[in-house]
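The chain below stands alone and is given as structure tokens, in the form predicted on its own.
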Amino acid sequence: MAKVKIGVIGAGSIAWSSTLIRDISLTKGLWGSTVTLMDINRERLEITYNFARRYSSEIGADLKFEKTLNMLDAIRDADFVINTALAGGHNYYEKMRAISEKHGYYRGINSVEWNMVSDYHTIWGYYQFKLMREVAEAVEDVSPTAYLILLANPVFEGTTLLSRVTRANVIGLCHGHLGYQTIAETLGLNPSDVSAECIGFNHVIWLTKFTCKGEDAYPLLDEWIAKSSEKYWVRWRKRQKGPFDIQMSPAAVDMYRRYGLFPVGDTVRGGTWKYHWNLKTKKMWFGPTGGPDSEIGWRIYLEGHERQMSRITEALYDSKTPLSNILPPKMSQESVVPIIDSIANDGEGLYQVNILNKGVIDGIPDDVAVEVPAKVDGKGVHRVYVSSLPKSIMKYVLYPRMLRMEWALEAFLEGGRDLLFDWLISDPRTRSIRQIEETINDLLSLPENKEMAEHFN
């Protein structure tokens, strides 16, 4: 049983932090550890701190929780630092989305081919990248041997950036690969009998291996598409479980037909403008809500997020109701705590991670972060052999997405208005130079963007 210090940056989001606290509380290999919760919002931090103490006490977990408004206090002497923070919060980015749409950029200038995800902020993510780098540099300075686990989006850009400009031991994580379980269940397979390999970039991963009891399960998927998909979509359109219920959508199947492998998890939310021109188009491909990144689906997500936070907060102040009634004591499928446990207690496990490529996927530069399975133990993360990707995915998916990543990082690192102009001049929604200039001017004129404006002007 290892006693470690875990620093959590951005702990004020109780919706996410409650899951993290539950998993740590249920992991006996980490009992005796200290968890330092940090956020700049005192009120939200207090809620998370009180939740952590009460929940762990109810379960009987031997953990010490601390709270701080100071990032360095959370990072100093830490063995693991978890960054979940979103600089500015959702409301800030929704303001920029509204300005973009006023000028004709549906769902914002940040929405581009293979990155249509509403909270995956790249070209307008100046403050998010700045915060990510500040956290990583603090880890580098005061806890150089610590592992920095990046959960905050954009994981692809963030992991690449921090691995290039700092010496922090960065591991990017996302749960999107678990979409293979939905594929299995739709086909009538037991997910425990299924093995899957998903590789690519974060939010752009593809099912390179799909087996059930050791046998290739892709033929079962092909049979489902040929014989059952149309009937499934009729029922699905009437009873869609919510905006995120898109793993087996027409968009996913169309991508499979076009690129040769099935898209997994958040990959389905991406694609080209073929799936995203407007709400009508989104509804055709992603169901009645238009998927999680339409104006309907994203509103449902944000409102649901707030309701979840309110539900947990209300339960916290109801001393008669055990918190375990709200959040049952069962491990989530998030990999962050199991990875910490594997490293701290030297227990080998295979996990989906985002790390620099260094030869794992042929054709991708070594200094670009890829999402792949890797072995993790007391000595860290170890790359393993993975399948190759077809040329269609490399040429028409990964290379264009990688180029956008490089543009966004250059914009953050170098600054200058020309980089914003270049981003928009290649956008199919752009109709004129005036449209570009007015969009940039209005975005940079937001009071919140004073520093960002100086950077780009």
Contents of the next structure:
Protein chains: 2
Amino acid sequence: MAKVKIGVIGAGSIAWSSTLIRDISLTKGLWGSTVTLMDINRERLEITYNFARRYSSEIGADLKFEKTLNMLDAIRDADFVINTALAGGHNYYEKMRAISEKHGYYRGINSVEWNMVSDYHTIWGYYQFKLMREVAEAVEDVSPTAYLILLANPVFEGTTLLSRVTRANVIGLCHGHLGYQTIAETLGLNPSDVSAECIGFNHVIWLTKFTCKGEDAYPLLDEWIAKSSEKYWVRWRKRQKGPFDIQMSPAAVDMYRRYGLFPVGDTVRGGTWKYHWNLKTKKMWFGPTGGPDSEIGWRIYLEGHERQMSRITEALYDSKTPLSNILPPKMSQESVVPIIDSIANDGEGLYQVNILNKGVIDGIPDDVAVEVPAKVDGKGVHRVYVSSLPKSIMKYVLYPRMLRMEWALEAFLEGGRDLLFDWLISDPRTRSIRQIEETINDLLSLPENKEMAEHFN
Amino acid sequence: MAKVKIGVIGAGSIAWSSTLIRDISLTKGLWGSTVTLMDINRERLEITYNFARRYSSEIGADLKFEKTLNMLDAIRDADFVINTALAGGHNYYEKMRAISEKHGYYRGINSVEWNMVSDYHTIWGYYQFKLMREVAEAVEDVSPTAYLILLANPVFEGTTLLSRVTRANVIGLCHGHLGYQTIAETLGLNPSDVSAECIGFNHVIWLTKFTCKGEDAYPLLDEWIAKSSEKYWVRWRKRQKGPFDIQMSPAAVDMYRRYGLFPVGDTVRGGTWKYHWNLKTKKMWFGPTGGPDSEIGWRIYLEGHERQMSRITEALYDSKTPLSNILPPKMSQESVVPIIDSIANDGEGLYQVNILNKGVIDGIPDDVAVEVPAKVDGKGVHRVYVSSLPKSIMKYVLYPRMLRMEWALEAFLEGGRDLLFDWLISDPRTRSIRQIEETINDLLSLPENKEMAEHFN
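Having seen the form predicted on its own, the form predicted together with another copy of the chain:
The complete assembly is shown below, putting the previous chain first.
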């Protein structure tokens, strides 16, 4: 049992932190460790801290929890630093979305080909990138041997940025690849019989291998599409299980037909404007909610998020009912704690991670973060051999997405109004040069964007 | 003196062929050679053939000219095959432009970021690519050791395509880099004192080195911009010397300011929609003609082209006036004949060529054609060391341009309606998915596009 220190930046988001705390509490290999919870919001931090103490004690986990408003306290002497913070919070980005929409940019200027996810902030992610870099630089300074685990989005841009501009040992994580289990279940397969390889960039991963008991399961998927998909969609259109129920949507099947491999998890939320042109289009491809990134789906998501926070907060006021009634003591499928366990206790495991490519995926530059399976043990992360991606995915998906990543990072690193202009001048929602200028002006006039406005001046 | 055979595909374009014939006639190193003129248009071929015989005999050049309607006759036993053919001719592409414009695609669906040149046919270049490949495959078959000199546009796409899919020894040529001489002249420098390195992709080349008598001349350019450009533009707006007089336009200076290096030659015709949104925008950046690629400038160009053809044709009917009155016996600045001379007579020279990158420009894949200076001698083309390009040009110019090249080649090689759809769904002129469908339908319904429609079905 390794006793480590885990610093959690942005721990105030109880919806997420509660899962982390549960998983750590259930992982005996990490008992004896210290978890330092950090947030800039004192009230929310307090909630997480109280939750952590009570939950772990209910479980009987031997863990020490600390709370701090000071980022450096969470990072100093840490073996692992988890960054899950969203600079500015959801409301701030919703304001920018509203301004964008006023000027004709449906779902915001940030939503572009292969990045339609509503809280994957790239071109307008100035503060988010700044915070990510601050955390990474602090790790570099005070805990240079720590692993920096990036859970905060945008994981693709963030992992690439931090790996390029700092020496922090960055691992980006996302649970989207678990979508393969939904594929398996829909085909009537037992997920535990199924093995999948999903590779690409975060939120743009493709099912390069899909086997059931060692046999290729793609033919079963083809058969399902040919024989069962239409019937499935009729039922699904009546009873979509919430906006995230899109793994087997017409959008996913159309992407498979077009690009040659099945898209997994958040990948289905992406695509070109073909799938996203307006709410009507979104409903056609993503069901009655229009998927998680329509105005309908996103409201449902944000409200659900709020409800989950309230539910846990209320539970904390009720000292009689065990918290494990709210959050049963069962490991989530998030990989962050198992990865920490694998590293801390040198127990080899295969995990889906985001790391610099360095030759793993053919045709992608070495200094771009890819999402791939990798071996993790006490010595860290080890790249493993993965499949090649077909040229349809390279040329029509990964290269365009990579370009937008480069533009987003350049905008953050270099600043200047031109970089916002060049982002918008190639946007299919742009109708005139005046529209671009007015959109930029209005976004940068937001009181919260004072510093950002100087950066892009 | 090497006696070689030079096959000229598409020799019926007398405006271009007359320059070629003049240069060959004036190059004694190639006397004794055979020039086989080929075109599918018998009448136009006759004109070129008659011009060639009479012009070379006026000069007293020892050359043998042949004419043929059969491509293979021009290629068989050739040492050099020059491809200058435009499949379909200008009128065909003007029809596609008109259809595009009816649907809201100003200047045609082919005009996109960094490729606004009106006869640089990419996404709708099906027949042009097909012809290019036919020529290259014939070279591969019957004259595998010949050099295939590609003068036909799109040189960037064409050189990349042919180098990838055939074993023909391809050299793409364009005179655009000579724009550096205009820069020099505007600064009051003697072009012969000036040395320039221009690199990138064809039509997207940047002034990486600019010296006068060995000294960096960029400071002179900066000084001109600071002190003289405004005055220059006032005069230029009153008396623009035709639509191609844009090397020192506000567009060029703005691109320099934005991307960090001065754009050379046809590069200035490119850029994002910032410079091309509509005629008003084009006039602002490219002067009263709107540059060569506005509706005004392009009409002037096509009419001038027609006039030049008529002028030479008429001169041929007048047997008393020497042709050299029309076309004085002085070498043009086109490099095609000097390059043939360098190879045929093993006389080393440095030329601007388009060849597969193979490591010449950092950050560009090996199998993409770049435009760079290279040494040419009896053994062929030898890559030389060139500068690196700044990341602003890599990320905002070359990568986006490369993506469109890949999409254009994929559309030609793979076919399928999706590839046209995906081209248009990321076009800032697209207003709706219906607009895309209708544009594709109308373009493919053109009688000339019967075969192309099957390809994209």
